[in-house]
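Form predicted alone, single chain, as structure tokens, below.
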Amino acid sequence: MGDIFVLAEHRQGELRDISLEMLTKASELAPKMGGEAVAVLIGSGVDSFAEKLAGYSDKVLYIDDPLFADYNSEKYQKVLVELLDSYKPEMVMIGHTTQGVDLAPALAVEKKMPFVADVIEIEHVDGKPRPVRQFYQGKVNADIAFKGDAPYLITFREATLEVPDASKQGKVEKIDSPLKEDIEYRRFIEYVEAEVGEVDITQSEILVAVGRGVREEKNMAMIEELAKAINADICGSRAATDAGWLPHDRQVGTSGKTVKPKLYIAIGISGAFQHLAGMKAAKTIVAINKDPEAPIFTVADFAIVDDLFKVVPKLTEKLIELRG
């Protein structure tokens, strides 16, 4: 007991960043609990994400089988209820992800355990996890206690965390199936990318993105302007997408996409909880708005309070100026 389970989320051949963000988490937490961070894989042809989970986690435990070249939830669920049974964890975390909250719900009702989903921290309290959700849109931030035993069950929320180079050396075991043959009564039949624009903002270096407060198309050549000024992409809240300023491949939230960019300049956005969850992870946050009360200078770096249709075209004036 003590232990974290943190199970390992891949798709389409890449590890996802949500993994490592949990194993962060996990390995601050777990010695206050008295376990390790464990990182749970499981697929087909993972070796290589086994060991990258290594320098994050104290151990790996990773299944490597045919039968699980696609996701399944229902696969998935089998192999954990019998993981759980065999090494009796603490606390398992799953990615609040389109798979976590297909998983989730139902490995905790059959395992009977206490289950709090959309998480964004996780403390350590009177000898319990004690995790930290939203409500109200983001206005408020609750602690929830576990009622009942371990082991407790989270669904965590992606871009929560910033994932800091990989410092250790977990032990990776490689374990047999529980699973000896396939499930028929529940397949993968595809998979469905969704369409990529003519941009991919998930890829972004630096984005500048823009909300209500530019009030109306015409304004855009500005905003225009000072992404070409600095080699930047184009985003938006979902005011700007609805509005018809920009397609909606380039809205970002949790309607959205989740990006993470190494500048992310936002222009006249109030920062709703939503669009937050979705870029907060960016490396470096510039906010302009006039108003000093808006969320989304709870997250800047910089924050400029001002107009934003005085101070955007001066800084692309001045970047212009210093790139030459």
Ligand SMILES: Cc1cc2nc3c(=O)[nH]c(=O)nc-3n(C[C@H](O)[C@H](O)[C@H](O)COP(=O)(O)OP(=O)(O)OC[C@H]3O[C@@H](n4cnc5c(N)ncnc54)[C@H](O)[C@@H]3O)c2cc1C
The other form holds:
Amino acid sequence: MGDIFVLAEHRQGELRDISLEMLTKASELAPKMGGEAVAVLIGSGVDSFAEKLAGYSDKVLYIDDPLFADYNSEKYQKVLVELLDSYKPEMVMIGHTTQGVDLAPALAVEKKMPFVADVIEIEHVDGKPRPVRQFYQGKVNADIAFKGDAPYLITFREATLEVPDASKQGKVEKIDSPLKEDIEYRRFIEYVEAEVGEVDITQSEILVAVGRGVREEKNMAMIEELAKAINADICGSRAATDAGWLPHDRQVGTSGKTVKPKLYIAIGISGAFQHLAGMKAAKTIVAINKDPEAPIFTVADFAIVDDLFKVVPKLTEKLIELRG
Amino acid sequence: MNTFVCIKRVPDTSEAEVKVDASGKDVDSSKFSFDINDADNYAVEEAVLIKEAKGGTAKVICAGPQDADVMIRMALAKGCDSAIRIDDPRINVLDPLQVAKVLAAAIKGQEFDLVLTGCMANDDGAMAVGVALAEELGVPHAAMVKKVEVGDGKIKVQRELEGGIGEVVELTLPAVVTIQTGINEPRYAPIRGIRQAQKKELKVVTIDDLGLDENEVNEAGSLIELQKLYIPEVVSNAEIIEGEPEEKAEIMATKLVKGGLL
Ligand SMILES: Cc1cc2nc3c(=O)[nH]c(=O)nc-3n(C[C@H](O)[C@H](O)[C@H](O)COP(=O)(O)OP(=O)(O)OC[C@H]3O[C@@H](n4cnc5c(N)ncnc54)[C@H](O)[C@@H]3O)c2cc1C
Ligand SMILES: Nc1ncnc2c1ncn2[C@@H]1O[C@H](COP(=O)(O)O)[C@@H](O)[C@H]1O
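For comparison with the form predicted alone, would you give the structure of this protein in the form predicted in complex with this ligand?
What follows is the whole complex; the chain from before opens it.
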């Protein structure tokens, strides 16, 4: 009892960062819960991942079977149900990722687990883990208590904490897959590579990024003028690419590109965590937004709280003038 | 193809100030404007596209107050056939697993091939209801879908993964699919559709009508409990540029050029 299971996440031969992020959090919590941080790894040909995970956990439970060559939430669910019944951990952590959100809610229903999604922090209160999550796209935090019996289940948000160097030597335990046969009702077919456009924004030095605040496609002309004045490429939030103002390969964020330009000018972008994850590593960030509470300002170096339609044309004009 | 599409009424808080009310457990929503959840708008369009291509029905399910009727009628105007709204203040909307139970109860016992939900509600951001609903209904699912191809007794969908990569999976029908924004271009409701929508069936039910025991879906019966809401401390190291809009633009331009940031 008291153990925390962390579902390791990997795809196309790579262990994903969220695995180590969750193990870092689990390692901090497990001693308070009187248990261990246990990495649960399910895959095929994943010896090297087991080794890597051991550096961050007290124990690695590991299933290596061709059945798991590709991720399939329904198969994972069957395996996890068996593991929970045999090992009885107190809490299970799954990434709040495209894998995790495809798996955790169904597991919670099947096992009747107290479940909190998209957790950004876990405290330990009254002898129990107590998650914190957000509502209204980051504008409100919520402390949520587990009422029912363990095991508790959470999905944990990506990129919320720094992962230190490996400092543990967890024991690695390989176990047989409790699932023996493939399932028919959900089948993995293939991966589809990301769209490639004419400009690779991951290589851009200067980016002008637009969001829903720009309102209409015709207003992109104003943005293009700014971009031209400073030799920038244009990218945007998901709202901007969904609206068709920009091609999909110009989307910045978790489901788009991760960019690291010298300068990122965010115009009319609120700064949802999915967007911030893709641009917060930019060297200098200028944010223009009329809402002083917009989360984009948490990562900005320069904040212009104002109407973008008043600021941007003038900014362009002045830049042209100064640069000659 | 008989499709159900689940839609939620949510506040637009992207530009609104959000304040926690005196109870500390809710926000003051008196100044919010509400509409259909973003992703659900795309789910409605997908349901109508499937109906247009394959025949059958597209029915709307919504758990929410009477004010939601406006957006439900809009979905009917776009081509959905009928709607069920579960109107019951006992439903604990803070627990996605309980919401999923309510939606499942409204669907169970009816014939369906496909259930569409949005992949995320913008207010709670849980990304959980659709996948939980699949488990309640005992059918397979795929989350975060950006392409749907309906086949014979099967459906092929492309799930969106991180970094713009896609994953194609095949599901045996009936199934639940959660729809990601951008999958299609939601239409505007045609005038004729708006008129017709007034005549389409919009059934309002309670959890009792659905045969649910209130403890399955109310706050007391939840396995989680909201303790406290609070505004997160905004830690910003940003230099705030002050002045009239034009002045701000000038100051910023000067900093960019003279500060060697370009
Ligand atoms: C699974 C998943 C993956 C996602 N992946 C991504 C991703 O990769 N990238 C991404 O960006 N999003 C992603 N999103 C969407 C994300 O949650 C947000 O919905 C999106 O980032 C919002 O875009 P936005 O900031 O442009 O729009 P909004 O949130 O609507 O913000 C618009 C902003 O413009 C401001 N504004 C409006 N008018 C003006 C004006 N006149 N002057 C100044 N400011 C103004 C407003 O104050 C507001 O802050 C994803 C969502 C999901 C569910
Ligand atoms: N009250 C509701 N009524 C109908 N559908 C809902 C409701 N709540 C959530 N949903 C559906 O579930 C999806 C995901 O919601 P969530 O898990 O809360 O992020 C939404 O996009 C809706 O399609």
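Numbering follows the first chain given and starts at 1. For the two forms, the rigid core is made up of the largest set of C-alpha atoms that agree within 1.5 Å on superposition. Fair warning: this is a prediction, and the values are worked out from it, not measured in the lab.
> Can a Cα shift of no less than 2 Å be assigned to Pro292 between these two forms, given superposition on the rigid core?
Pro292 C-alpha, core-superposed: shift of 2 Å or more.
> Quick one: once the rigid core is lined up, does Pro313 have its C-alpha move by 2 Å or more between these two forms?
Yes.
> For Ile304, is the CA shift between these two forms at least 2 Å following rigid-core superposition?
The answer is yes, as the C-alpha of Ile304 shifts between these two forms by 2 Å or more after core alignment.
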